[in-house]
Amino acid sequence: MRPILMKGHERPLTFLKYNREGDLLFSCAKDHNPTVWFADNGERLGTYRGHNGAVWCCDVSRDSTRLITGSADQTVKLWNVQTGAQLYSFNFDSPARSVDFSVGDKLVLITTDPFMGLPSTIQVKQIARDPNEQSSESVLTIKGPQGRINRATWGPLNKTIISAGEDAVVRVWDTETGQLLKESDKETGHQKTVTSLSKSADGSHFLTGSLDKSAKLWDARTLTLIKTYVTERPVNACAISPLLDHVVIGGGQEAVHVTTTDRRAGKFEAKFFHKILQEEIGGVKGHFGPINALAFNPDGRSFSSGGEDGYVRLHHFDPDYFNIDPIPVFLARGGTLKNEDFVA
């Protein structure tokens, strides 16, 4: 499985997006400057010029016509995606960390961090389908929990917003009225900072990523602890194989506290884990710097991974990715099967 080094950003990556067809790859990065290549050989599209901060996170519509980003510049901003035009600009009064398309494109969920004195916050801003009758106005705010609230999606049917950050616990609020509905177990649920959150294919179940070098899996409804995931590093980014059993995990220790340019001595590798098993099932190396972002594309047969060195790295599986037998191995290592882990 020999990568495509894609080289179109000059700081650390921060957020990938494929889009529904999965044939573009949207990434941001500390450099300002969001990118957008075509997914299958790494050609570098274009970027979207307009930020004049870090560019935090990404989403684009599911016709493929719309990309929102969010930014350290206190700006969410709206673009086209064939022209690069800039459609609208949200201001803030502090950093903005997340958005997310609702399902329709109607809505976009937005979370700004605390600043100045400012809490963090969950707002909820209607799309208008003509960019000229765009209005600033939120029509749901939530003063967020302590902290910064690092990743916030839609729940099922948009009916809920799903957040987590800072403070480890991972909420679930009604987006009619901004009730807090539930909250994870501090017992069973993270006990550092969540900094990633990657939703299944069909939006039933959701990953976490957190300093606590764990990834966990929950129930998008009940927000159930479903699985657990540990390694050895803090994850950064993490994802969900829309086509098997596999989740992804990446991350790594801080560049600052490597004393060596070995790749191996960070842990700078994307571990893959069959979702039920919770067993390790392989890992691809080659990011100089830990993996800050990770994403599947739609189709399942490739990722992506977005390092602290600058790079996007392409991955295309070979076909015996596909062959993958994990239970042979989880077995031999005294692993037990269970009734409920082949219940879909």
Given for the second form:
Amino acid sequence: MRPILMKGHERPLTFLKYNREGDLLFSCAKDHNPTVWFADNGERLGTYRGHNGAVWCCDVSRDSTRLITGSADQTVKLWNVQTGAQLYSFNFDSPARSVDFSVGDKLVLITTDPFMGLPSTIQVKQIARDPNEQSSESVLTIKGPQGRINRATWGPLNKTIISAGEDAVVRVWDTETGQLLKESDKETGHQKTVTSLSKSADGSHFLTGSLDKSAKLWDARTLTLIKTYVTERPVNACAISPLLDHVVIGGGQEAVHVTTTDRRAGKFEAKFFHKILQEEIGGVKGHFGPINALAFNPDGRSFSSGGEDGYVRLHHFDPDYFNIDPIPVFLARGGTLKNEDFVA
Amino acid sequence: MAVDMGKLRWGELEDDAEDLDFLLPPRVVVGPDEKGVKKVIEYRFDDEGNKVRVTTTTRVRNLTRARLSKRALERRSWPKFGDAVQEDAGARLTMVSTEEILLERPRAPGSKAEEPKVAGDPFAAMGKAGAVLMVCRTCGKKGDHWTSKCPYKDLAPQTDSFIDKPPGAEGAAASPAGTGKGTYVPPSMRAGAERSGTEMRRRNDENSVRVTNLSEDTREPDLLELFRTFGPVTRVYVAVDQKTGVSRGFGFVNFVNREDAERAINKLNGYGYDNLILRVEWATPRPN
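For comparison with the form predicted alone, provide the form predicted in complex with its partner chain.
Starting with the chain above, the whole complex follows.
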């Protein structure tokens, strides 16, 4: 495959998001302008101008009319996707790290970083249908986890909130009361900062990537650990294929070490794993720096990666990607097939 | 602020470049025509204050596979906004990688990389004496032949991305004064450039078979697959429209042995392939 290189950002990429139909790709970077691209040919459609700091995360509404972005300039902004006009700006006292629309787009989940003595928070805000009636009041504020909360997302039916961050613990909270319901086990869970969290297409399970050089697959309801994918690089980004039983994991050595080592030593490929067999099935090279963001097109036929090098690389899979059979390699490595692995 | 074009000095230009833009003719977009070739003609001042015309030719191809929803189609026609508005066609923010990136499969422990093997290779005997130093960069064979002599040269991976080359790669500048040079055509695109160089020589190879009535999706590897069963093949070529990249429906296959070619003609002429009936015959040499 010949990836499409998109060089719209001047600073490292931080996040990538497709809209529901998979025709638009939103990219966030440490420069201040989130950008939207056509996801098939990589043409730039527009930029959202107004932030005054690194943009860490974004989410797009189901009908692709509203974009929400969280930035280090201590604001979360709501945008009109089509015109790039800013509709509303939520102001915080600390940088916003992650944003996520609920199912139905009526609520938004925002996490803020610990800053100037303030603890990190998870906040829920209502999104008004008419932006003129938008209020900045939080419906729910959760405090407690130590350190940055890198990702927070809605659990099944918006009933729970799943969060993960610097303290390496994955937590499930009750949306109504804000109470802690479940916590991942310290023994089997991640050992270092969780950097990314990505839900499956149906929301039944999710994948977390961590600097402990592994990614883990969890059940969204019970928070049981299902699978672990071990790699040899810190994981910055991960995504679950909506089409095949694949997960993709990206990362690489920290940016500060890049200049002192060989390019190959950086391990900047995006690694594909078989979701069930936990077997590596392939790697896609290309970035000159660690991968900070990964996203699968909702049709599962293309994926994009964003790197510390400022490039977004959009890959449309070759036909042979869809015929990869991981079982021979798996068996050659001494793996055994278990029946229950294939019964969902 | 009216500035007389005749008396411009570079010093003034430096400062007022922005203000002079109104003197330029507007941007013209031609096409896309039925072959999907779109031309954008822009005018700007270059560093020396000369008016320059920039013609960017891009190929637009609709993806048949991509089934866009009604909403997505509507979004296609949304006007650009933000920084994308002033983006000129030459900005090249989006490029197709020139490098072919493969999904690198990990190998099972203990297994070796597969080496491509072709049965009945006429060059196999030659390689026996040769040192291992000879490695073909096209097909990766060791000791068989040099890269320039590779029988599979024409089968080297072809560009099959949906925008060919970086879009706007054919950017060209011509002085409006009209030096009479027209637009720049890259050597690879010039009529008969590479084709006449390397391929004319091999075209006089005998045992050439012409295949017509090919379907549009037939590529060279498909043709090779079809013909290699009759014997060693030295060249497979499918005629492709230079502009649109669509197959023109005919191709040539060269055999090492004349008997193999003859058998192929007997067997495959009238053979049904991709819903079309193939016509296979001896290639007639070009009149010139």
